[in-house]
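One chain follows as structure tokens, the form predicted on its own.
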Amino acid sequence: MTRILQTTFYPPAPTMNHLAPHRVIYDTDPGVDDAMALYYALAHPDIEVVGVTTTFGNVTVEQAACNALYLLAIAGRGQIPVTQGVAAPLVKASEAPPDHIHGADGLGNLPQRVATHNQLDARTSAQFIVDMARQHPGEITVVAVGPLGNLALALAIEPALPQLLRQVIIMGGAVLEPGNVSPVAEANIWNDPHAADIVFTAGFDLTMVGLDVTHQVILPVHLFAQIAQHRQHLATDTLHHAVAFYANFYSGLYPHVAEIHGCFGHDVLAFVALTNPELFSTATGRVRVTVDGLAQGQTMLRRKDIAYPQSGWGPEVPDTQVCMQVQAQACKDLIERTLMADWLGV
């Protein structure tokens, strides 16, 4: 039974110092798996989350910002800046968020939320990314797990952004694995394909963590029940509630997921790729995104070194590291160890 109605606050965990190997801006549309990824990032000793930038996707951008503020506040990290970003795709028409997957509130329809007091940073998400990159050149990694409009707009503000950021890791796309919103398209890329193509061709040190690997990692609900029991806290209760809702959707869609009553570890794997890249095997090549038509949102990886007759595959397009295989059990063990750790205080 979940303890979601618990209202006790705990002392904030100590703020990580700037010696953490990875200083991260988390670009997100929370979203259940986004919440899972956020708490992994907060719990991991090698990650310092320096800001959370929000976008539309799993929910509206307004709800995404609300969720980010809430998740940080109940985890004792309300001092981390949160910004509100793009509300719609750059070109294509907007569509309704997938309430049946994440709940109308994005967190599995929480029965109650306690009062919190942290406030949005007044900057747009794109401006925040640019400001942080200029202030800390070569130090900031952006982990982006939603549609990529914030990064695309940040590039418009600062064309030198690929040289200012340390790296970009995105959860999105698919190469060999079928899509989850069309036969070929993954949801984050499909939601804003024009922004995605801008990001893939901008020249970032870019890693793509797509369905090819995220569909290999199934996280059972009972893991999050164990975490909530071990780390008794409003934050872990909230995550357990959200994951249970999310798993009901996936268990109804995929029989092999239903066997363990779990969900795919989509967004959290972007952070696992940051902290433990040795758990993944990658292919390197130029990636382009189909921006319209029946294949809208498809991520196409140039896997053969041949001269294609079409334009758009030449050396002017930078390479992307694309995760193709993953050590699934090692990832699950790592996620469990990280979230079981003493990161929320007592």
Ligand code: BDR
Contents of the next structure:
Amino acid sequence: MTRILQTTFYPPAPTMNHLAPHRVIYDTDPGVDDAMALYYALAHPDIEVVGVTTTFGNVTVEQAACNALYLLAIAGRGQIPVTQGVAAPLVKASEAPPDHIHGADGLGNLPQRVATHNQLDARTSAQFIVDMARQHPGEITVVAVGPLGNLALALAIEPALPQLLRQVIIMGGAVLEPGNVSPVAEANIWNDPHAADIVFTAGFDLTMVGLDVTHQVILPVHLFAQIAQHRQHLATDTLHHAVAFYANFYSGLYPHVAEIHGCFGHDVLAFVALTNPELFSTATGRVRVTVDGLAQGQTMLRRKDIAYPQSGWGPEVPDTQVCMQVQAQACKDLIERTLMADWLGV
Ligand code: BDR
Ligand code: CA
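Okay, that's the form predicted on its own, but what's the structure of the form predicted in complex with the ligand?
What follows is the whole complex; the chain from before opens it.
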């Protein structure tokens, strides 16, 4: 009898591209795709996560902080500081978290959690961002993948924040792609449009990774099953469980997503834009946010260099790099390679 030896080939993990890693504060509302993005960041050799700042959004801020602590602890990274930030939008009324998308616990209703021992940093998320930016001027990148209240409050504490931070990359907004909360609004911007408009007009070196690109990258559940199989660990099992729940939601909504039983990459693409900006094409221009009315939460990009008669679009508004196109297959390959690597020591 002939024995067939089956081998599985996984492409090599990314190697470090930079002399020094990107030092990142991850501002997040975990959230399933937030968890995926966190693990991409921890796994990637070009990224050093120096803190996780949490906000309300996919879950309450208390649950977001709890999830950030848990995801870090089970990945063996419990020493990374976690802060609790804004609990509600700056101006508009709060809404109930979307349990049907991320689960009531934000991680697809985990059947159980192991005991963990890491504790919150006592500072607010905004204060943590300001402290880190002042201690390391020009070095810190903020990757923000939830509503933007923490950054807006940090600006109120330290108006020079745009000069102190290296760059800000946000997952949020939509220009040509329809919204996912209303015909024009993406969820993170919808959840706090006033904070978002403050961030877009503050003068950060700012990149927007919105639905124009995240809706082009569909990640199948079987990828996360393979990762959990190849790197057997509580962290990869947890991510697989959460993504399966999340994919059920997206597959119920979009037939082309159901075809591969997957989900949109959303938040992880903000980190891909950091490590591999060459995979995106961008439009550069002034972005403003509609803060109320029927178009609340819309991100509007000034795409023509015209001196409009309406105020609010003048040169006082800084430019944002808006991601408009993405090399979807290359992103998927990169996410696979990164999460398949030996980042958990297994
Ligand atoms: C964004 O909204 C949240 O549900 C996701 O975590 C992501 O940040 C997508 O619109
Ligand atoms: Ca998010």
